[in-house]
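In structure tokens, the next block holds one chain alone, the form predicted alone.
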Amino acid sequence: MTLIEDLRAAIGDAAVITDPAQFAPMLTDNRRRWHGQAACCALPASTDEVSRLMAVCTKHKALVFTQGGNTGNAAAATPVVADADVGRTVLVNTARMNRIEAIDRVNATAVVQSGVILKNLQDAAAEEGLLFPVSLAAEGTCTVGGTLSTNAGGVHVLRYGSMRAQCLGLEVVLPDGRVLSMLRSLRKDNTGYDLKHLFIGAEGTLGIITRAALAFAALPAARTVFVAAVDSLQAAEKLFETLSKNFSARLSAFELMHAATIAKVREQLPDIPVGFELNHPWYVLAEIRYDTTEESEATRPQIENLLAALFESDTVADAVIGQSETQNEALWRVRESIPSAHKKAGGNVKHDISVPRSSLVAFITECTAELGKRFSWIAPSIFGHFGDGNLHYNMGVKPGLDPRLCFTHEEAIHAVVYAYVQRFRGSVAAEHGVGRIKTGWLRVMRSPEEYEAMRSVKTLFDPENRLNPGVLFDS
């Protein structure tokens, strides 16, 4: 039998596509710059069916690519081989698996299949009273799966971390159709390797993961949401750590945003508005949460006292706060719709990057004049969450300039952006992973014993190479 005859016969005819119209989208990557090839698309609908799928294409040494929402920037899922390769590449997309299994109101957890859309894991855990934190911009279309691929992050990993942090428990399927179930709900468990953590990150490079056990957090009762204007990057840094010290943990996200990128949104998005003027070149937009009513209605005068100071000394020279949940939610609109007016406006070279955070200022004006020294058109676009070091440090065009020109310099801009990654001991895949963007950088940025000793985890799990191939590593 052929491989497509050997899938219907594991998974069903109706979970096999091979038209490729009908997969087409799946096909290109979300940045529409890689476009992939395969011989189906296989949809299976649980763990037992994804480990039938990978026994067969095991069989047939075929090519697997996993694929949930397909909205990450790094094309990690994207099937991109070689034409000799496509009568044998199967492209496993989890839009079936989208079954959230069971919520555990006093362990405070749920386990969900990988398919499951981010935003609904979020509503399921409100409608219990509790509060599932990772959030970020396409989590009306991300999955379960692939933000635990990516390990994930958003706006609030000041407070909550990332999707490793609310990960419990995983099951997952190797690339021999073997079922490794790691699927335990316990936030204590010290027998042994932790090997969840091996998946989590990894971008579908060491099996495919179908269920997680995930860890909610308490709902908040209320919160605070304003928008600071300030006249320099060290005053962003005096009002963090402002608002570090005097609310802790209840400070749960510290966006910077450059004036460029509002200004943006205003442009290329009108139907957005932006509750405030433009006169100053940085803003911070920041949230502090609370866990009742009484604390908010205690804290609020405190935030506004505190900022009346800051104005004071010449720390904030003007400041926003959300008066009701719709102002928040229009403050906070703002702040997400930088990356769609951007793509509207013809894109950017995006970096994905991250410092220690007392490293920020220094990073951001230090490579900033060096990219202006080199490139006379250039026009930054810096936004992203100061409060955990991670910044979307993108490059475009100054204003009636084509596009198009930062892209035939991508690669001259990469390498200055990273040098100075290096330079800062940082990352240059903070959040949306090393995909088959940055295999290169990897090499570069990791010791050549932390590289070769991803290399043989991924030998270990993968031996001939056949999962995600391309991703995370040349070859």
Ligand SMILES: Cc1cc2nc3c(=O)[nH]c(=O)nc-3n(C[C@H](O)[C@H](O)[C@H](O)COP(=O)(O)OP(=O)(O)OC[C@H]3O[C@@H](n4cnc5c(N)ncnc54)[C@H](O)[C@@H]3O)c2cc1C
Second form
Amino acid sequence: MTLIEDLRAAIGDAAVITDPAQFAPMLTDNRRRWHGQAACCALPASTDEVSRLMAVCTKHKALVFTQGGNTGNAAAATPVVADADVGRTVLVNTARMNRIEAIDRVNATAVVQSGVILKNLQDAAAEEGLLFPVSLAAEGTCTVGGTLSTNAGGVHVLRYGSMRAQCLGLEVVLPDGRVLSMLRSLRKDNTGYDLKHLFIGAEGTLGIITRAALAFAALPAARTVFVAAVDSLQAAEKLFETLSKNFSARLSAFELMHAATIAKVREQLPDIPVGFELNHPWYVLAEIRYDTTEESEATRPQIENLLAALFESDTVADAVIGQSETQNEALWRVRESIPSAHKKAGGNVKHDISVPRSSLVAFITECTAELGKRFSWIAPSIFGHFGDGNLHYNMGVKPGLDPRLCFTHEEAIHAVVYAYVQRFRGSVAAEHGVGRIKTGWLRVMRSPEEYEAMRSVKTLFDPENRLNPGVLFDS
Ligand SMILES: Cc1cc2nc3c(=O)[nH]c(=O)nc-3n(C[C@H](O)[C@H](O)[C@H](O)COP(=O)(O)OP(=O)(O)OC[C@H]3O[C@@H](n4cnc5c(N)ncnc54)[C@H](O)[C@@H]3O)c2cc1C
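In place of the form predicted alone, the structure of the form predicted in complex with the named molecule is requested.
Complete assembly follows, chain above in first position.
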């Protein structure tokens, strides 16, 4: 039997699509820069089906690419293969593995299939009076499996941590079809190696995550959201220190936005109201969460007084505080629309970097000055999770120039930025992963010993390099 016939026998005719026109959107990455090819798209609905599918793929030595919502920013879910390999390439999409199987309210945990959309999980938690705290602009499309495989962060890492911190247990199907069950909902468990962590952030290179046990947090009773304008990065840093000192873990988000990024939202997405003037170089969106309404009522005046004092000391130049949930959401919408506004404007050269928080100001100042010296046309569009030391440090072109200009210098821009990242002992892939776009940089950023240890892990689980080949490792 052929690969396709065997797959159909294993998971059903309707779950194996061979007409590329029917799965064309799945063959292109989210940024539309990578285009893949595959003999078919397989849509399994259960762990058992994934297991049978993987056994078939082993028999036929097929290459297997796993895809969730296809919102990843590192082209890691795109089946880029040589023409000679298309006939043995299978794209596995988890869209049908979308069941929230169980919620344990007392344990504050859920067991879900990996194709569950993040927003659906958040809504299910809220219905139980609980919170699934990982939140990002792609949450209406990205999946539990994809966010675990990229160890996605989002906007509330400051308080709750990234996906890794929410994951208590995993079930994974290995390349040969064996099911590795680590699906425990325990908050404490020191029984030997904690293997699930190898699969979190592995970008689909070691196995297919089929189910996860995830922890919920307490649903906040209220929040204060505000946007503060600052005239310097030093002022942003001081604002962060002041808020951290005064509100500690209640500070759940501290997002930095270059004025140019908000201007792009205004220009490209006129339906998104920007409820403040753009007279300053930097803006910060901060959120403080409360466990009770009493705490909220007591703390809110404290925030207003603090911002007034920071205004008096010239730390904060202006501020707008959300007066209702509608206004809070409107402020967040501006921040969350930045990636789509840039995409609509033609894109820019992207970096998802992190450095120690104490080095952020020096990194931005020195690296941006160096780029300005080398490329007279460059225009920075910087935003991101300042509180986590993680920036989307993106470089576009000055107004009126063709946005494609920046892509003709992409490698040279990367080289400058990543040299500064190295100098500040940072990371070239803070939350989006290495994918197939930074494989060379993984080798540069890790010591030979660490890189070889990673390769050994890959060989242990996927000795034939059939799972997401070209992702993480270039060969
Ligand atoms: C507008 C926008 C905003 C974003 N904001 C953030 C942000 O704030 N923080 C952040 O961290 N990221 C952000 N992202 C990127 C983020 O990485 C993805 O949204 C998400 O984590 C990927 O989930 P997905 O289901 O779309 O996975 P895909 O894109 O389909 O896949 C991503 C990776 O996971 C693997 N994978 C998927 N499912 C499985 C599975 N079941 N088993 C094994 N491997 C699997 C794939 O092979 C691939 O390597 C943003 C993306 C967009 C478009």
